[in-house]
Each structure stands twice: as C-alpha cells, then as structure tokens.
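Quick heads-up: it's one chain on its own, the form predicted on its own, in structure tokens.
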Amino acid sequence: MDKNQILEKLKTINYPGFNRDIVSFGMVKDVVIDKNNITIILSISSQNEEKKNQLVKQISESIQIDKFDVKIKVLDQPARKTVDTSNKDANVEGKIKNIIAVASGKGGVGKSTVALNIASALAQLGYKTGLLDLDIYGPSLPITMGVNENPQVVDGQKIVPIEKNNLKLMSFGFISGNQAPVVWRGPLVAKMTEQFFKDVTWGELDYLILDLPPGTGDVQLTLSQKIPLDGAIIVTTPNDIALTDVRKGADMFKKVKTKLLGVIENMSFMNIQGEIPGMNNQEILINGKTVKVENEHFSFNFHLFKKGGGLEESARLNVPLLAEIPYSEDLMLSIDKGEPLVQYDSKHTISEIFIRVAKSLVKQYE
C-alpha cells in the first residue's frame, strides 16, 4: 500500500454536493503511512460542519484496508469572511449561491467573450450556472451564443430564462430585438438592470456570471447598492490605455468592498507559427526578434501591445492574474458562430486556459 493507491480512492469520493472528488479540489493536503497506521489530513475552509462530518464518514467508509488504522483529521481553518447576502435574498429572484461581475473600465477588451466562456467552463465542470448579459446598451448575448427568440413570461410578469448548453440566459437583447437602439437615461437603465435579478426566474444555481459593461455607471452603481456581489474579475489587455480605464473600475469595485478575485489578460499575445524548408537548428530575424528553427519549423509569441500589463495590475491590486488568453482566430469564429470555444472544443488550448480559470474560482468559494 503506498500513497498513490490512496490518493486514486480518494479521487473517487465528491465534496457532498459537488460533481468533483476532494483531491481535485485541493483538500487532502497529505496522506501519512506509518507502518500499519494510514492518517489522510484534510483542509476544509467550509463552516458546515455536517458536510465535514458527512465526508469524513464517505472516507471512512471507502478506505477500509485490511490490517491498516485509518485515522481521518481535518485541519482547523479560520472562518472565511462572508458576504452579507440578506440584500440578496431579497432582491433576487432564486438561490443563487455565487454571484460574480466580469468587468473592465473599457469597451472592447473582450470581456464579454471572457464572460461567456468563464460561464461555459463553469457549467463543463457540473455547476449550474447562468450568464446575464448588463450590456443594456449593446447586448452581445444574442450573438455570442447564437440565440435568436423572446424568453417565456409566466404569470404575467416572471420572466424565464432561455437555456443553452446547460447554461440559463438572460439579455436585454432577448427582449428589445438585438437590432433596435437604446436610448435609456440612467433611472431606467437601472431599473431594468433591478429587475433582471427580482424578475427573473434563476431558480437554483452555483454561479451567476454577469457581464457587465464597460465603465462604472449606472449598472455598477445599482449592484452595489441593491446585490452585494460575491466577487469580481477584471479584464484587460496589456496597453497603457486600457489599463488605466480598467484601473478606474478595479478601484470602484474596493470602495464598494466588492471582492476582487483576480485579473485577466485578454489579447496578451499572438502565436507565430511558420515552416522553412531545409532549414534546421539555425536563427532567424522576425521583426526584431530572434527566432529559432527546429526541423524546418519555428514558433514564438508575438506581443500585440505590450508585455506584463495585466501582471502589473494583479500586482497592484494584490490578486491573482488568473490568465493570460492569447489573440486567437478560433476563438474569434466562435463567438460569431454563436459557439462558445469551450463548449465545442473543451480541447482546445484556450479553452483549457478557462477551464483552469473556472477551477481557480470555484477554489475560491469552497
């Protein structure tokens, strides 16, 4: 019996509640064996105490090895500091566990396609998860997932969100035709942006991603007065412009006490790839930069902007830079093909870069 034996029972039990076994959730920091005693140590940052002892009865029951002592002990850890959810409660219609704002202080960063797969990735790993689009002036939802009808209304006045891909949707655009022009002042920006929480039908869900749009106006103003956010992610691409709108919004967020859970790079940069025929383990000189050939092929990154922008801005704000998401055609074609990237090809190089992102958020919140 060795450690690895262990770790692959362990891989086969889920946190309750959850589609994802305690090992890739990063709770059993460690497995002891000591002649015939085998001790797993857990570290659980959840208070619930039923769950604790629900798990600690499916290890138990599981790792049962003839002539070994299994001991079980989980790590005390400080209470993490909650959200007060009472305004929450009252203004959303549903149970919604987790609700978490996509924003940047500028338009065309790729936010929206940040938001869209962040969700998708979400919902690839067993969550219930829904999107809404607070872009009232210019909704993408539509497009980005390719859904071209009005959501249902019940009871005359609830409103039922449009599901795709196992994720719930919502969008102004669903409702207005995403053609028409919007010329709303603020009130009624924020009241609609009211009722897209009080007058849809969520129901029961792990995460809410919002899209927001760019700024700090109306929208944001209305979340932070009437739902307390769980959490914040800020998208920006490495230049100086975009960096210094998205600084405006980052802080915005801190003064609202908004949690801000890490930084993403978008458009970071561009990969290169080429063939040079009879040519082999010599340099060349590709727009000022050195380049390698190996077997007549070569590949390097090339910045589009600027480098380390969005690790800059993690390093300001004292968070994670969650990713750094390189310029790519296939993601692209996915968003104007209403295919989101990680739902067609969970495969793909980048969608593996969201689906690491979905993980490193969901860590957060277990």
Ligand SMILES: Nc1ncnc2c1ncn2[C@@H]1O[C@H](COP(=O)(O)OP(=O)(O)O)[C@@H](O)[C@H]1O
Contents of the next structure:
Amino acid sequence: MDKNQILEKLKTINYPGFNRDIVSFGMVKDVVIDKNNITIILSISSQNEEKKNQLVKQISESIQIDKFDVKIKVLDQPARKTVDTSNKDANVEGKIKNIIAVASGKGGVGKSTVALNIASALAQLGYKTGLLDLDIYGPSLPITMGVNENPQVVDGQKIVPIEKNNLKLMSFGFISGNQAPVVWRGPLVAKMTEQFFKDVTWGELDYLILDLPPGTGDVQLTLSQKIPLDGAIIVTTPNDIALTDVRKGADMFKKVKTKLLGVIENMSFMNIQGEIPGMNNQEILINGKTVKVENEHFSFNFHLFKKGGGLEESARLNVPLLAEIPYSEDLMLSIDKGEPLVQYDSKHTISEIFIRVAKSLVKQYE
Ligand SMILES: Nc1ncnc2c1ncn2[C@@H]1O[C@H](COP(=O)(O)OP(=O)(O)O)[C@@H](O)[C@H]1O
Ligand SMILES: [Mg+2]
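Having looked at the form predicted on its own, could you now put up the form predicted together with the ligand?
Every chain and every other molecule in the complex is listed next, the one we just looked at coming first.
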C-alpha cells in the first residue's frame, strides 16, 4: 500500500455539494503511512461543520484497507479575518469602487443574463466595469461572451482579466480544465474565490458585477466573510418555488449586512403581438382573455407564472422591484452572438430596461 494508491482513491471523493474532488480542491494536505496506520490529513477552510463531518464519514467508508487502521485528521483552521470595509482595497487587487453581487435562489432564472446585461449597461454609461463569473457549477461567460482563450498569467501569479465588449471579464470557466494556469490548481473554491479578487489585475473599476452561483453555498460564504460587497441584487422568476429560495438567499445577505439593492423579476411575462387585417376597435378572445384590436394590431402580456410574485417579495424585503423583464427571444438568442443585447441593440425595449436598472444603481452609489 503506498501513498499514491490512497490519493487515487481520495480523488474519487467529491467535497459534499460540489462536483469536484477533495484532492484537486487541495483539501488533502498529506497521507502518512506508518506500519499499519494510515493517517489522512485534511485542511478544509469551510466553516461548515456538517459538511466536514459528512466528508470524514465518506472517506472512512470508502477507504477501508485490510490490516490497516485508517485515521482522518482535520487540521484546525486559523480564525477568519473579518472584513474591514473602511479599507476595502486590502483584500482586492486594484481599486474597485463598488462590488455588486447578482444572486438567485436557484439556477436557470436568468441570473447570468441579468448580470451580463447590467454590466454591459454600466459600461455603456461610461463606467469602468468588470464582470466576475463565480458560478462554479455553470460558468457562463465562456459561452455568453464567446471567450475561449485562457487568461494570461503575469509575474508568476497575477491573472490578467480578459477584455471584451468593453468589460473586464473573469470566470471559473476560463481557468477550469487541464489548461488552467498552475496558480489555480488545487486550492479550495473558497481560496479560488478569494484569489479572483486578490490575484486578478482588475485595475481601476467603478463597478465589479459578480455572477454568483445559485443558492447559499461556499462561494457566498467566502464572499460574505472576506470580500466587502457593496450591494446585492436578487434575480427570480415569478413562480413560487423560486421565491422560497429567494427568501433564503435574501435572508443570507441580510444576515451579513450586505445592502439589498432590489429584486429583478425575470421572465415575468411574454408580450404577444399580432395583426388582424381589416379589424379595428374590436375585442377578440385569446386564451380566455379579452384583447382589444386597434388599427389591425393587438398586443398583450401573457403571464406564464403567477402575476406579481416579484413585487410581493420585494415588498416583504422592503427593497425596490428594480425591473420586470419579459420573456424575450432576442435576449435568449443574444447569447449566440457572444455579445450582450444591451451592447449590440441598445434601443431594444429589453436593453432599455437594463439601462434603466444600471442608472438606478449608479444613483445609489453616487
Ligand atoms: N428574459 C428572458 N427571456 C428569454 N430567455 C431568457 C431570459 N432570461 C434568461 N433566458 C434564458 O434562460 C436560460 C437561463 O438563463 P441564465 O442567465 O443562464 O440563468 P442562470 O444564470 O440563472 O442559470 C438561458 O438560456 C437564457 O438565454
Ligand atoms: Mg448562470
């Protein structure tokens, strides 16, 4: 039995809640084999005791070797530093005036789309803006911005953000996989999250928009403990399940005293328009709904989910409902262009919504 064999086994064990194994996370500090004893030494920076215990249990169940006594030792972590917001730059490479997180309770609600277009709108308003995609489960920037190059590493460890569409970009997706710069290999997600601030040469930014992973996981924990967030925006769809999750997310931000800037309800409704030649000033029935036809045209909003969910939630949280973004095929298809809708069609009604939101954010920070 040698150390490598044990390591190979450990490589098949994922950190609870992640699709990544504990060895590549850098959680395995050492494996010591001494006669009939195997000691696995772990270093886990998460404060989540439940996950730690779960992991220890998982390891002891999967590493059982005849005639060997397997022990697992979890190293004590030094207490986390609390963030001194009067001295933000202490934790961040470059000078970033405002860090705003875009969060959601669950995936698929349009968080990345919203983050991207708000960032783009801020850039269009003339602010130096960065977009940091921290969604480790589904990094979106490589696709939405069509970036498939690896970021440059300078001075051995500083990572240069990729510049495209007037934005400075960084993403878990740029550095994962085998071509990841050496500096990113191994460390914990928490460490990586922190490195995205410390080791990326953001330079001077007015706004850094964070696209968070859904829910309230380790990335959020690191952020709330180590990075001084200036505000958070919650994205939700109007349906109820999403709203329950929104509550959890929003409550987390409240707990760590991050200012909630507001709620954005996405895919609120679908605007349906049509033409009926020869018809004027008459009512027709569509899906049981009376719709007026004027000058051969009609237009109405079809609500796919319960109406007003986002509004109710923003009232409960006592924060503004920043926008209700309709379902829009153009917004969805803009992904194929690798360019935010706000940028290539700034006059689009959806773009105008994002620009209005960006302006209202700027107002809060000026
Ligand atoms: N308002 C919208 N109208 C139509 N499609 C949308 C809208 N918002 C997001 N989408 C689409 O929904 C999918 C999920 O959006 P995404 O931003 O990736 O969500 P998340 O980051 O929350 O997982 C994507 O295919 C995106 O293009
Ligand atoms: Mg996303």
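A quick note: this is a predicted structure, and the numbers were derived from the prediction, not measured. Numbering follows the first chain given and starts at 1. What we label the rigid core is the largest C-alpha set whose atoms superpose within 1.5 Å from one form to the other.
K57: CA moves 2 Å or more between these two forms after rigid-core fitting. Once both forms are fitted on their rigid core, the CA atom of L333 lies less than 2 Å apart between these two forms. Superposition on the rigid core between these two forms places the CA atom of L10 2 Å or more away from its counterpart.
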